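The data below hold one chain only, encoded as structure tokens and taken in the form predicted on its own.
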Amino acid sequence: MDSNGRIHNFGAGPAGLPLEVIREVSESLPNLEGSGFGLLEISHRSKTFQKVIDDAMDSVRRVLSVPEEYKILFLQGGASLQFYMTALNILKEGEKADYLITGGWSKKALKEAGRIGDAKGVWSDELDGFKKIPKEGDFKIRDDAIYVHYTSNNTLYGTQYQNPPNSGGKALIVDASSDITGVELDISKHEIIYAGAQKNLGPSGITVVILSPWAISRIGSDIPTMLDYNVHIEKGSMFNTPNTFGIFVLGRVFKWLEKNGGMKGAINRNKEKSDLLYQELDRTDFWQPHADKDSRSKMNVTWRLNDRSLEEIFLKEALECGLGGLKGHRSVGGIRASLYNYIKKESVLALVNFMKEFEEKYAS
């Protein structure tokens, strides 16, 4: 555990938050910015909360270098709703969209888009167990596809795009839920970027959606009100009562990022952390990293033990040593360490030291 008695939280989400942000939230619960209203009680129609949401959007725009002509939305429903909502707003009847399938989340995105149009998976690594990201020339985009969708980071299997895929000039849509603000992301190369907040951006219940002018121009005219991007743009993300608590915390997380070197600082820290862990995994065949080396994620490191019978013992003893959230996703198994922006180098060092001791104890 750290000096505050908090566990080293390697969970995939809802993930940890900076202690500084948690303290700010705590102080705002009884009285938000001198308004007399508590954070959980403030009206979303008040001037106090309007400033909260405006400041949060301004911080998102600065940290991510969002072009002025792009719109930022704070929505609900998570990335899972965006799987459907993106296609619903962008695709017209009979139109095509191509999907790159690198794991469970991109499979779900494809399924939802198939309810709207001709959505096709043009590349998949499922038969090989989702160990890699496609390389240039591995897939062919259909000539009449409207857009290409990809998932930037695979939380389940620990793979990640090192660069955006070549869409052949087609519009790019990305689910950036699990690595946004933690790795390079050129907003201007994408038409829609969406991300659930509960990994790198804040608590669960908020989804950041960023729309280009092209995406806005594609929005249809007969879309259910709550699923219509234009409605949320016109109402400033407050068509209905938004997650006021989540927006406040998200704004504070972005302020924390700005004070700690912005995206550049986060990217450098995340590389250092993941390098430390991968070096240990590659040091010995006691561990079996899942992802191919050129496809490895800096956010979610996944591996198995060579002796599978030791995995539950590993998880139990790790938790006893203050290392939590290491159990792999239920559909995959094994071990997973999520190294989101909040995770400090000291936590990774604690994990690596535990791994060395565990190997010495159990290696035959």
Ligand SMILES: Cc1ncc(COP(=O)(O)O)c(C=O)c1O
Given for the second form:
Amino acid sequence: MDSNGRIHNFGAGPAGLPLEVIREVSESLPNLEGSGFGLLEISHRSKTFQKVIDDAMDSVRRVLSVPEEYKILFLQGGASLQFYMTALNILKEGEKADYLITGGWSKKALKEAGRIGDAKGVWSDELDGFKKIPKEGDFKIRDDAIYVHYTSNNTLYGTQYQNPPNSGGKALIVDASSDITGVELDISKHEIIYAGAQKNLGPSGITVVILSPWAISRIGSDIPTMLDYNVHIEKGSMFNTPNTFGIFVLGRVFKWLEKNGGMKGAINRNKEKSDLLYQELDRTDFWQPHADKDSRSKMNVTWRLNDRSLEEIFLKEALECGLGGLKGHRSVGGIRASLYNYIKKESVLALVNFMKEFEEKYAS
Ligand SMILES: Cc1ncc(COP(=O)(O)O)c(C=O)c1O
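Take the protein just shown as the form predicted on its own and give its structure as the form predicted in complex with the ligand.
Every chain and every other molecule in the complex is listed next, the one we just looked at coming first.
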């Protein structure tokens, strides 16, 4: 447990949030901002809530340095709906889009885009177990592709782009669900950025979507209303009843980030935390890190134990020591520690100490 009696939460999402934010949320439940209406009970059409959503959008713009001409949306349906919605809004029938396949989420994005146009995976290391990110020159983008889609951080496998891929001048669309605000991200180099909130931004049930003027100019006509970006732009993300609770929490999470050094602060903390853990993983071959060194993620660290039969024992004993959420995704197995923005260094130190003791106890 941490110093507040809460578990060290290494889960892949929904992830741990700052305790200060949790407390603010609980104070707002009976009475939001002195309005007399509780947070779960207030109309999205009220002035009080309008201020909540406006403040949240302003914070997102400031923290992520979103250029003025880009639009920010808070949508529902998760990042999974964006796999389809991006292609539906941007691609016309028969048009081409190229996808870099670095894990299960990019595969899903490709599958949905294939319902709309000629979507092609132009690089994949699936046969090698999704251990790496493509390098310059590893893939060729089709001359007539409209955009290139990539997944900045592969939550399941623990790999991450250190820089955006070179799309050869084509529009870039990124699924940044599991590293947005946790590592550098130059919004102006992308045409669409989307991210489910439940890792670095707040609770599940909101997806942040950021659209460039190019993306907006491409939006087709005759798109089903709820899937049409233009509808959500025009209605300020309130065409229908939004996730009012989630938007409030997301706004508070961004305020917390602003008070704690903005993205720079988060990036430095995340580097320090992941360095600590990778140092331990590289110390002994008792551990087998999954990702290639130059593709390692600062958000999700994945590894196996040299002796696979010890993995269940590791997870059981870790939980007994207050270290939770460490089970690797079933597609990789083993252990995964997610080190999202609000996981404290204190938690990573506790994990590393546990690992050292575990190795001492079980290394033969
Ligand atoms: C990189 C990435 N993309 C997409 C998703 C799917 O997100 P959602 O559950 O919000 O649809 C996840 C969920 O973990 C993810 O990590």
